[in-house]
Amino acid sequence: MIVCVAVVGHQNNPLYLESFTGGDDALKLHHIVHCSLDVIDERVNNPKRSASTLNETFLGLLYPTENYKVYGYLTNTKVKLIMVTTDLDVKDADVRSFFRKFHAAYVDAVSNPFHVPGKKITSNSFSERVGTIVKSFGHSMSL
C-alpha cells in the first residue's frame, strides 16, 4: 500500500505531498522523503553506474526502512517523484509503471498555463488524479 507520494523540485523544494495514511503520519512522512533527497543526490551526483543506465530515470528503492520501502523517479528536468510504500515484495515493474503514470499526471498538471512553474501543485484534478493511480497500484499495474 503507498502510504505517501511527493514531488520535490530541482532546487529541493516541495511542490506536492500527499499522505495516504488517514493518521498523524504526515510529519513522519514529510521526514523520510526529506530524507531521501541525500539519497537521490548522492546517486546523481556520484553516478557508478554503466553508460547505459546513465540516462535511467527511475531510480529504484532509495532506501528501506522498518516499516517503509522509498522509491525514487528523476525526471529529465531534475524534479524528483518519491513514494513511500508499506509493502516489502513489490514488483520493479509495478513501480515503474505507477511512477510513469504520476510523471504522466505531473507532465498534465504543470502544463497548465495557469501553474506557475517552480510553485506548489495545487490543482483539484491532479490529486484526484494522483488518488486515483495510488488506489490502482498492485491489482492492474502488471496487465
Contents of the next structure:
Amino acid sequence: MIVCVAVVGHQNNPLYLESFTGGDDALKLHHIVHCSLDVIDERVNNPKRSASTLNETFLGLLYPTENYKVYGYLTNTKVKLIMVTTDLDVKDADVRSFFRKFHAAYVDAVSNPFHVPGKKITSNSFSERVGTIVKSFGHSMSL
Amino acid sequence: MEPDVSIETSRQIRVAILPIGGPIPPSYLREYTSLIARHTRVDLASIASFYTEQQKSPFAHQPWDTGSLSFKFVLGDCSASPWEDFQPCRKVLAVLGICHLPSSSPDLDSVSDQFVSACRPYGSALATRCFAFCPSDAQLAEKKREDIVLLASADRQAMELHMLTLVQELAASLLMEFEKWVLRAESTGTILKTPLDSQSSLGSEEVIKAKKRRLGRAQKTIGDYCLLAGSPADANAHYSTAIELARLTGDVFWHAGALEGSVCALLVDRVGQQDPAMEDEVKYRYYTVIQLYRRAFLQDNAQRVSTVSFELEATLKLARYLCRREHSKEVSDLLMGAADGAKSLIDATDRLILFIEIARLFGSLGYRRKAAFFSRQVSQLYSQQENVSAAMSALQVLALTTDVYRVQSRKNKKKEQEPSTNPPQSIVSLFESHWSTIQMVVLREILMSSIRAGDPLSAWGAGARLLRSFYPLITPAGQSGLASSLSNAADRLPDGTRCADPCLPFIRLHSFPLHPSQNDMIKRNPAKKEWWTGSAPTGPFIYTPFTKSSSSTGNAAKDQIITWIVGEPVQVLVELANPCSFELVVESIYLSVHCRNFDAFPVTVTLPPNTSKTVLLSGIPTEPGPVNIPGCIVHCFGVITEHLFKEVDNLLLGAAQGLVLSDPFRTCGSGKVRNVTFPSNIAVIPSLPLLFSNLVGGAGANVLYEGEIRDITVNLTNVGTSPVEEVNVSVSGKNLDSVIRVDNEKLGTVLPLKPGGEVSFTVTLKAWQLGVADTDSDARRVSREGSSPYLVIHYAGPVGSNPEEPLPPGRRLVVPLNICVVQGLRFVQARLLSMEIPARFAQQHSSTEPGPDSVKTLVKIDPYKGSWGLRLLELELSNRTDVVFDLTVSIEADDTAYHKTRIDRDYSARVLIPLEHFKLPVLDEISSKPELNASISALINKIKVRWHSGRNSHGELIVKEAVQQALQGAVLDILLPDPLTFGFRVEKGGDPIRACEVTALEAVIRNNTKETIRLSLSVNCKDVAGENCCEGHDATVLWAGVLNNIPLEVPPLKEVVHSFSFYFLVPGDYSLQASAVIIDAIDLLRARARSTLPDEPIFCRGSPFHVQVIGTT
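Condition change, the form predicted alone to the form predicted together with its partner chain:
Zooming out: every chain and molecule, the one shown earlier first.
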C-alpha cells in the first residue's frame, strides 16, 4: 500500500505531499520524504554515465526505512516524484508504471495556465487523480 | 555501546586521564589534556630507548621499524565494562593523573595519596603516572619524587617535547606490561568471562568443551594484546588459532570477536594500502562477524544481556570503514539496518550512542538530511532524560540540524555566507522554507529544550524564528503563547541583551523623504563668480525631464547619490507590520548603522493586531564619510535585534512569487509592493551653513489689493554650524513685476554670517492686477498656486584652505513670497472728454508766467491758446471692497498734491485726468511707430493714480490699459500741438478795456512747426449772441487796420504780431477769434489737418478770447 506520494521542486521545495494512511504520521512522512532527497541529490550530482541510464528517470528504491520503502523518480526538469510504500516486495515495473502515470498527472497539473511555476500544487483535480493512481497501484498489486 | 568505534578501536590502548588535587580551571585542563591527547600514536621505534627486554618477548614479529602503539585518552571517569575480558581495548590500561599545583594543596604527599586513591577503581590499569603542572619553586627544590612528575612551567614547545618523552616512556612500560601479561597467560592460562556465560559455565556435561573454549578465548585475548602491543602478525597468528577453536566449540560470540580482531590486524598490517581486494576481504569478514554476533543472541538471557550492541557496533565499524561516496548505498543500508536494530537495544544510552553515530556517519557521507533526522532522534532521546545537561545536549544537537532544515539562527548563517555572498543562496533558502511542518517542529523542540536547559537566549531566538517565519501557520492562541514565552525568556536575560534572530515586527523601507535643504545643494563652479549657474536646475521645477531620464534607466536607486550633511537631521520612513493577533509593543526602534558617524534617534511604536504602521525614523550624521544603513535595531519583547531591510525584501520577493507563506504587509492591509532599496552610497559631507528664512509680517500669504505696494522684511538666520560667506538674492517665478525692489545691499555688509547670526532685508512688493478669470471668480481672495514670485537665495560657506580639495557645495534657499491679490477699486470705464473753455482776455493772460493762484489747479490754460479743445480723461471706478479709498492723481515730475477723491465702499466715483500737458512743443513729424509708441507710453506712464486706504495701505491704480484704450484714436490730437497758435493782447496793458475808446490790440501768431508758414489771417469779433460785430449794417464795433485776408509769413518757431484797433460802441462781453488759411501747406500740415484732397485749403482757427468791455461811466 502506498502511504505517501510527494512532488518536490528542483530547488528541493515541496510542491505536493499527500499521505494516504489517514493517521497522524504526517510529520514522519515529511521526514521520510525530506531524507530521501539526500539520495536523490546524490544521484543527481553523481550521475552514472552509462548510455542506458543517461535518460533514465526512474531512480528505483532510494532507501528502505523501518517499515517503508521509498522510491524516486526524477523528471528532466529536476522535479522529483517520491513514493513511500509499505509493501515489502514491489515489482519495479509496477513502480515504473505508477511513476509514469504520476508524472503525467503532474505535467497536466502544471500545464494549467493558472498554475504559478514553483508554487505548491493546490489543484483538487490533481489530488483526485493522484488518489486514483495510488488506489489503482494497490489493485494491480493484488491482482 | 561506545561512541566513536571503528575497526581500529581494537588496537587502541585506553588511558584514563584524571584530574587530581581538586578541580582544575577549565583553561588549564584544556591545555594539559591537549598536551597529552595529541600523542594518540607512538611509534615503536621511538620507544625503543625506554624499552628493556627482561624476558624473551612473546611478540616475536613486532615491527620495531614501522609499527606503532595507538592510544585512546579518556578524560575523567570511565566505569569498568562487563565486557572487558572480551575486548581488552575496553579496559583502562593506564591512568594518568594531572594536577594543577597552584590550585591544589601545596603538599605533594597529599597529591600522591589522592592519586593513589583515584587509581584504585581502575584495577585493570597496568601503569599509572601522575603529572603535576606549574610547581612552585619550593616544590621543585624538594627531593625528586618517584610518584609525581613535576613539569616546570615552560613554553609550549618545551612542554610538548617533555610530554612526548613521558608518553613514550609510558608506552614502553605498557609494552613491557603487555609482554608480562601475555607470558603469564600463555604459561598459566587465564579465566575470561563475559556476562553471557556466567550461567552456562555451570553446565556439567560441557566441561571438556568449556576447556577448549577457554583455550580459544585465551588465544583470542592474547591476540588482542598483541594487537595492542602493535604486532599484527603475532595477533593474526593467535586469532587464527582462536577462530579455529571457537568454530570447533561453537563459541559463536568469541568467534566473532576473534574475527573482528583479525580484520583489525589485517588493516594494521597493511596500513596505507587501499586495494579493492582487501576491501572485499574486510567486507566479507565483517558481514560474517555481524552474522556471528546475531547468532550469539540468546533469547533466554536477552532480558539481562544482549549481544545486539556488538552486532550494531560491528555494523557501525563496517559503515565507518566503507564511508565513502562510492559505497553510499551500502553504507546507507547498513546504517538504516542499524537504526532498525535500535529497538532491540535495552539501554537508552546505547540507543543514544547509536543514533549519534548513525547521524555522524550519514553526515560524513554527505546525507545531510538523514544526519539531521537522526540528530533529531538523538535530541529526543536526550530530552527523555530529565536533567539539565541532557537538555543542553539536546539543544546543541538540534542547533546542528537547523542548518539542514533552514531554520538556523542568523548568527550561524552569517558565518556560512561570509565567503560567498551570492544571492542565490538566499533564494534557495526561500524555497526550502516550504518544509514548514518539519521546520516548525524543530524550532518548537529547540524552544522546549532550551527552556529545559535554562538557556533563555536560545529560547528567545527559537521563539523569534518560529513566530517570524511561521506566524501564518500558528493559531492566534499559539501566537500569544509564543509571545509570552518570548517575554518570559527576556525576563531571565539581562537588560540590553542582543539576539541575532529578529522577531517581529516586519520592517521594510517605505521611502526616503528628502528635506528640501538636501535637494538644494549646488555644486559650486569655481570658474564662475556666479557659481550656481548652470550646475543645477535653478528654475522653478524640481522635476526636470533630463535628470529624470538619466536616473530612471537602470538601477536608479543605486546610482543615486544621497548627500547628508554633518549636524543636519535626516529622516527615513519605514513601514512596520504586525501580522499577529496580539498587540505588539516595540519599545524602541531606530536605524541601524554599522559605521560610527551617525546618531540614530529611537522611537516607541505600538502596533495593534494585524496592522501596519509607517514610522518616521531620524538621525543625525556626526562625521563625514560613507553611511550604510542595512536595517533597523528593534527593542521588542525585551531583547535587542537587528532587522535587515534586505531580508524583508527577499521575503516579499518570495511572497510575490508565491514561494513563501505569506506577505506580512499584505495581510496587514498595506498591499502596495514598493521596491525601495536603500541607497547604498550615502555620503556625509562636512557641515555647511544653513539659512532659514522668516518673513516678518506674514509667513502666510500677504493679502494685497490690486496695485497695493507693501514692504515685507525677510529675516535670514544661519542655523547651520559654519558661517555664510557668500549670498546672492535673485527673484524667480511668476509675476516678477510685482517685486519692485529687493534691498539686499545690506546683506553684503554683514558677511560672513556666523552660525546663529541673523540678517534682514526689505522686499517691496506691488500687487499685480487680477486677470479677467480671476475677477470673474466669486472668491474675493484669489491666490493661485504658483502665481507668486519667490526669492532664490544662493549662499555658500567658506572655501577650504586646500585648493586641491573640491569646493564644498553651495546651497539654495527658496523663499516664496506668498502674495494673495484681492480686487480693490474696480475699473468701470474710461472716457475721453472734450471741453471748450474760452480763454479770458485778461491781463494775466498776457504774461507767460503762471499766476500765484493757478498752482492749485490742474487745468493750466495756455496763455495763447486758451483751453479750446481741452481734453480730459474720465475714469469711472467703483469700490466693492469694505474699505474706503482716497485717490490722488498726479502727473510725473509734478509732486503737487491735488485734491483727493474719496470713494466710499459700495460707491462709484469718477476721476478726471486732464491731458493738456502732454502736448509736444513742436509739431514735428513722428516718423516711426516705435517713436510714437514710446511717446504714448511716456504719456501714459506720466499719469499716476495713487490711492490710500486706511492707515497703512497704499498703492497705485493700474489704469494703463484703460487709459491707452480711451486714448485710442485721439492720441495724435493730444500729443501734437496745432501748427499755429493764435493769441490776442492789448498793446498797452494794465487798464481794462472800455467802451467808446480806441483800443489797440495785437494778434500774435506763433508757428509751431519747423517750416516757414505763409498764411492769410482773419480776425473777427462776436458778441454774446454770436453775431459778427465788425461787419454788416449794424456793427457795434468799429475797427481800424486790416482784419481780413492779411497775408503773413511766420518763420519757424517764431511769432508774428499783427496790430489793429477796436472801438467798442457798447460795453459787454465779446469774443475775439483769429483764423487763418495756410497757403501752400506742406504735407505735415495736411496730415495734421487730416485733409484728404491735395489742394484743399488748410484752415486753422484759434480758440476764442473772451473780452469784457466795461462802460465809460
